[in-house]
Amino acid sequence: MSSSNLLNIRPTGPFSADLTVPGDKSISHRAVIIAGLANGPCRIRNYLPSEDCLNTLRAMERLGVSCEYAETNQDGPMEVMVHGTSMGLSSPSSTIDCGNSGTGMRLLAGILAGQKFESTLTGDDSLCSRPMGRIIKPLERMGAQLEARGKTEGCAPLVFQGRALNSIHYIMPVASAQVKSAVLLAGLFAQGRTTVEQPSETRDHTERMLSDFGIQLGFEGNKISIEGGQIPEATNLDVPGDISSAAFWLVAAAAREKSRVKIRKVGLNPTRTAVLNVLLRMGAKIKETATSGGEGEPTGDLEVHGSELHGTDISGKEIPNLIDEIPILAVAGALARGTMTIRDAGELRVKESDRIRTVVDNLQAMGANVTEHDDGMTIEGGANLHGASLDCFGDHRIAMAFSIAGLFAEGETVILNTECIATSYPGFEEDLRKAGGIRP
């Protein structure tokens, strides 16, 4: 039994399922933004029709990009024909609403910083409480004139006055794919060569996609450079399934002996597969079959068979490429034998919720033994979880992670305020039904 803002989860035994998860959220955002800057029509297949990505699509339409919806489902367009503007965006008639999407806001900030017109980016209460200083600083160094007018310093709404940009060499103090992407996109509108230097490897979807669109980039160690004035060449894109969405089912099957899940056509970008590495360290049985390679985004099928998991340490350089998967990995830690330690993950405190606090509180409410740290947590696995009424605080990944936890808990688990799941995974409830967690 469920409603639009409530999920009632029941425990389930071993299950077998074949799933195709929705299109990758990170790639969908980037696809419609860069296609909107291209020199002709671009067809995007398997676009993610989630609230976050639909808000980015609407934002580009507000900036003068014409889009046709070739294929839709009950959630929205899954195939979009984007008619690029050859870098010639138009002034929006009113404020652009990014909803709950930090990715959408930060990437759009990159392209709006160098426009000749004024524009404003805003979002819901959660997004307008998330710090934007990390993108404001480099964009201002490039000559952008922008102001953060939120109730909290450095927060949205972001108001852009429209200024010509100059190139910079920006050394990122913290590894962040969103900051890197904002600077590279702004670099397209800047004079000269813009270079971003990252302290450690981050998701490279932006670099791969810019290359797919014919943009010339320079690579030297952890430095990525882009020459301003290039116009993306129109191309067609297929968005792979989102491995961050697949992660929920990987854990659900891996932690239950005799369970099996096969997930088809999922993205296997090396900067996103750290979740597989962690699960393999924990003893998960995962078979990976590549279905594409070469240029662009690698994809493949993943098949998982249940086994006994054991705890592991997660820290250091692997954290930036695991940041979205840590909530469900924490659930895996609670279901495993031994101890899981998560450190160096302070970035979790400024996501859609304070994910350290919400994960710790919800695991403790289900009977797990968890200790909170400033930058993570320690989880003593093996406790018998019990059902509880849990608030996800408007955070889609918390809602889905604890829905999976509910499959292993004695009694009923109730997840409150689950409408946020639509920001990244429309159809999650139906897939949860296939796993036996929701019954007719």
The other form holds:
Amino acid sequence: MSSSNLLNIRPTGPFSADLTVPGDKSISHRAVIIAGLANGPCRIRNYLPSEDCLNTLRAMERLGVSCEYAETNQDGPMEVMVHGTSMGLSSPSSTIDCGNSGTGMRLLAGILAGQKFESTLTGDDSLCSRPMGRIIKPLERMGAQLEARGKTEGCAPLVFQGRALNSIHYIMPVASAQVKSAVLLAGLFAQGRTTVEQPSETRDHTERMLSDFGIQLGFEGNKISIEGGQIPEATNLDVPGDISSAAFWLVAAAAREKSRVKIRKVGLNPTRTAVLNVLLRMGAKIKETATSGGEGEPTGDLEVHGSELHGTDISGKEIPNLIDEIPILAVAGALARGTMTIRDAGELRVKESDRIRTVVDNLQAMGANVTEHDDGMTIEGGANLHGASLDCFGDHRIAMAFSIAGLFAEGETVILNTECIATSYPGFEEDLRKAGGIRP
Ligand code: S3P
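Target state, the form predicted in complex with shikimate-3-phosphate; input state, the form predicted alone:
In what comes next, the whole complex appears, and the chain from above leads the way.
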């Protein structure tokens, strides 16, 4: 990021860009965790060298997994050879810091609960105020002994004593891929068959990746089962580009006539592509070309041409499959004609920031017409946005969503404290420059 930790965004006209976005964050976390448990070396290509994923990589190293960095760029390793431990992790000498990453902490909690050693997970102020009760409850039911020692009840630091786990049948009260994954990973270390039942579909990267590593899973409707004691068989993985990072450019191009953006090698897992469905409903012109499918993660190219967008309703079962894209979709709503409503999205309040509050505040600061609800917001599109000085509340997706809003605003938009962007999208500033949003 820029050394001054702020971005000065200027309004742009139509732009044309060919981009590849960095590796998928959700898949990168899972890749290093599951490879670290495998029975041999695994090469991970296009690993996301962002702060969140580097923290998970370091965490696995602290747990005794040796990693060679085969290729690095200025941000960190992009190709990692992970030497799996055959489920034989070792005791870390001190606290493991997950930084800003809820995914890192909740997935690591799943594997630490069933170890023979003690361990502690901590994170930054934002992470230490996010709810961990949602993983503590099922893990305790499995026999885990862990304590949440945060200032707020149910929050990190999490201290694990390490216990033998038993299997459970867990009906998840929240549709959360992180909770599902924590229970499935704990189930790998438990005795017997563990089943998780999700209230609605959530991203399925953990299931796909465990299958890639030869782990037998059972699927029945919304239930997924795993038999404990299986050892992942070493394999190599290619991480596709992150559709959540691509979403910023999809909206930037879709909302401006004569703009065009092509994004290559993006993950097109159907549990992550609801953002495309919403943009199509809004009138966006999107061409999708699959480049690989079948087993593992579907990947392809996306090309978007600008057009006039109109509002739409986003709610219900669609929400978990576009939860991370709501800030940028709300920006699209402000740029569109008509009304956009977002409901059933109360989970946004417990992300890296309270994303209902922070999106509403920033949209209002730019002159948009938006009303806050407990579980979402209503945006009356079409108001002329003006530049403003905006905080991103330490939240990477807020920083990037409002950088894109700045491209459409009159006057200059200043995004403050942009260092958080590095948690998921190193290189965002460079791509913004390519799109003409900051001076070369
Ligand atoms: C993630 C799941 C989502 C998402 C997060 C990444 C994952 O969270 O918001 O950015 O990789 O499993 P929840 O599972 O808590 O909804």
